[in-house]
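Okay, so here's just one chain, in structure tokens, the form predicted on its own.
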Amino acid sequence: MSGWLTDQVAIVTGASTGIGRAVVDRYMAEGVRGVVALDRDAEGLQALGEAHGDRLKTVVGDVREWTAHETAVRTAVSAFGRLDIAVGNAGVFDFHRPLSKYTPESLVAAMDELFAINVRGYLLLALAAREALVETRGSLVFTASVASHEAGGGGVLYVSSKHAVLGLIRRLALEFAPDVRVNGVGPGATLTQLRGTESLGQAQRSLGADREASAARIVPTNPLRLAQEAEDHAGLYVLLASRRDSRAVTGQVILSDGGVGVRPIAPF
């Protein structure tokens, strides 16, 4: 199998759904030797390992421990002989929820756990990854946001983490050069999984859930008037993990976003 990523070798996580679910199936289609799947969710990643057979391995853990990215690289190592591509992908929502919905001690807890999922989970991953991404000169590419720019991306905290996004993709592409490229993808509003905080009672709620009704609300946000589907995004990850058409790219990061920034002030 040929393509733009043969014979190289990914981690990628928050794999079993939504964005992390379509870089895998999008990576397989583009000919890699290998994919890594990191997640809490066993029964996705079960489903995930039978739609790709060999070619995939998966970790059940938490992003937010050490010990998750070190089995992930060291699986990738063992099981396919390097690793090229660490995709940081794992994250939650706040729903919007502005600061004056909080309490001093829901915002210290909610704050801790969605900065440790957005913000630590992927430095973890680039510690974890780095020497042997410096091996095989390979590339991060990280999970950024429409909200890594604009304020309206979401409530306080998720804008805060995601804004640290752009600040670490830029450090760490500093950093890591000229040995390993850093960037990232800032997805707008998608119909995905992507669910809230355990702290603020919000792990069961998806931004997809109602497709139908979050569509509705997507749809008007967006100069191209598209309610985003997982797929719309994998492209980017390919392309910023390709060696032959992005190898000049790093701390950046591409939108797709439908276009959020170009919107006018005020209507026509």
Second form
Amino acid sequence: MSGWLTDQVAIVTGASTGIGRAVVDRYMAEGVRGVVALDRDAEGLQALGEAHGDRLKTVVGDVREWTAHETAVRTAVSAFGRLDIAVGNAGVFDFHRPLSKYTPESLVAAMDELFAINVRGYLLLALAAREALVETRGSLVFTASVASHEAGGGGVLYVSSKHAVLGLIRRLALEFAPDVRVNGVGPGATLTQLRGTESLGQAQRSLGADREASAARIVPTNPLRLAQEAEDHAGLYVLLASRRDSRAVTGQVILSDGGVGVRPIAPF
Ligand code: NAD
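Hand over the structure of the form predicted together with nicotinamide-adenine-dinucleotide (NAD); the form predicted on its own is what we had up.
Whole complex next, starting from this chain.
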């Protein structure tokens, strides 16, 4: 099979559902040699494995833990011989919770959990994958967000965590040059099952639980009037991983949000 990513090897975190799953499916269609999917949702990984057979290896683990990333990198190299692309994507949401709704205790607990997943998880992946990526002159792609740029993309913890992701993309692009490119994709509101934190009792609450109601809420917020699907973003993860087509791109986030940044500030 030939495609944009022929014979390359990738790790994708948060790969069981939503955007991560769409990236795995698309990487497979673009001809990768193999993908290592890391997620804490064992059932979702099993379903992914059934869809992709031998070209998929799974690691059940928590992105807050170093060992999960170390195992994913070791699996990529031992099963497929190399690592070209590491996609940091696992994340949780805060359902737009403002600071005034926290107690000191709930703030500390929720921040520890959300930042450990959304920010530390990406840094641990970068640390674990760096050497293998230097060898192949590969690239890191992180799922940022419209909330990496806009205050209204979540609550105070989510927005600040995704702003932090922008900072680490830019800083790691500097540190890892000239060997490894580091970029991000910034989805706008997307119809996935994105969940909340355990510490706020929102681990079972999900952003897109009622797809119709979510779509009705999302459509008026962007100029293109889109309620996006996970698959809408997947091609950008291909582009940013492609040595042929984005070799001069590093330290950038491509927003995929229906044009939130160009919405009118006055009626016209
Ligand atoms: P999703 O819930 O469908 O996918 C997230 C995946 O991450 C799940 O499979 C989940 O099991 C996994 N995960 C969560 N915490 C984990 C942990 N500690 N260890 C291992 N795996 C873990 O949601 P999604 O919308 O596809 O989210 C993917 C990324 O997209 C996240 O970083 C999210 O912040 C970002 N994002 C989502 C939207 C949106 O509107 N859905 C918008 C912008 C950015």
